[in-house]
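Let's start with one chain on its own, the form predicted alone, as structure tokens.
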Amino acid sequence: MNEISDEQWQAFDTQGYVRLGKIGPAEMVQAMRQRIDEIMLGEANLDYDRMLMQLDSNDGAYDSAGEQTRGHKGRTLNYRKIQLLERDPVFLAYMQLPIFAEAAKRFYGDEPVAAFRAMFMNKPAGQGTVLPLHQDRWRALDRDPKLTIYTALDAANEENGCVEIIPGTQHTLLNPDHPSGFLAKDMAQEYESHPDLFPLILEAGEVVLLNPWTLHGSGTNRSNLPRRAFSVCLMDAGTMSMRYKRLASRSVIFGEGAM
């Protein structure tokens, strides 16, 4: 697949997501799977002090997952989240595939585009942390990111905790008071039984484009295999963090100054 059709973009605008199928070569997806295992096991030649890493919870509860901080947390495949993967050549090469540059250009034109999050998400075999329904929206940013590129590194289904979404929810910010877009308790209970909530069942290597405001979450992994994914949130490279009074990211992926 070399381009995204008008019909697919129309579906994205209406539903808040679109499935693109398998984009990168199978060898590239396999290289990312192998690389992330090396990173988790402490075998990668990289500066771990520059990586944000979080261990999975032991009981599946979101609030009991490990603290997300810089540095390696021990030799284990039970990491929940690893961020700043744009600094790794294997993941950067995938992020910069031409079709993703095309997608970024639709939202940002010829302006430089940065990675707000280039993130590994993991549901380790037999466990995994529940991710409550939420919208990806960060109040500390002076403008909202417009596109997330989600790639299934393993097959994803209901048994192993695939992402669940509610199409069409990207048009309204549901809980603007929350700094990260999570729903209030009563609102979450309402949407958990929403008739349009459905699982994104994907094959390994499949790609989904998401509007960051599309309501999504995921459950635990009841299978004996991991459910790994790579998620990249793209934003205007000029986006400022109002919390830190600086650019939200210095990792330009597309356009002038790209890595």
Ligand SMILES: O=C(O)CCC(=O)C(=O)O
The other form holds:
Amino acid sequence: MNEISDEQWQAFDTQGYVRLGKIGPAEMVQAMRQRIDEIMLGEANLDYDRMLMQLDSNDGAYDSAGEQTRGHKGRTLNYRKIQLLERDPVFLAYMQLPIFAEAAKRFYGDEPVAAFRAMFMNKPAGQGTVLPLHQDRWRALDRDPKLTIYTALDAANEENGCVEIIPGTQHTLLNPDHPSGFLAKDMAQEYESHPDLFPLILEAGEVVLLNPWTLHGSGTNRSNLPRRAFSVCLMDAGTMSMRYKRLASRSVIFGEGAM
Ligand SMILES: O=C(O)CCC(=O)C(=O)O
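Given the form predicted alone above, produce the structure of the same protein in the form predicted together with the named molecule.
Below, the chain from earlier opens the complete complex, with every other chain and molecule after it.
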């Protein structure tokens, strides 16, 4: 039996997102929280040289976040972003839950599905970097990923920099000239005061399915606890990177050739 109802998919189609609630076992969410801290602290048995890791900014400004490059950058919980988490067994097990296979099937049928960006997003306690409103698109890909699975590892609210979205913005690319979906300055100002912009307040463990084109962003963390999240973009495993002239991701997580 399907775990995601027709009504939920209808909401996804019209609003560009749908809340699934706390669908993963609490122990798995706790295991991811523990694991990501171990990864940041350099304690995980992982090939760090293959992981993309970026330190948080010191001043909250998007442009002053650290470089996003491969490898560990010091024993600290002040990372902003860590990618390629499908290489970690704790995160891979979560990504492969049957409900996510069901969600992937709606978009990709029985074709193999790859993780494009299995990403930890962090707003460290009392820090964090503003993420300006944007749509997730990558001009270098020959086709667009159709689904993002976003899981709050900690409760997220306005104080700690939860994601904010504008429902219904997923139908059109607002700034097609930008290679990764960020808005031009005047557009950004307009959308920042849009009446439909609202904070996606989530409990720890809550999952939201997002259309990658739904306009979203997030602020800084004014609380004394971290606001951690795990976000995975799923795409047709045949998607090519036109920049590198090869498959955009070899991390097949559903279907033939899955990890
Ligand atoms: O967690 C955040 O602050 C932003 C996440 C995001 O941009 C994404 O999942 O695509």
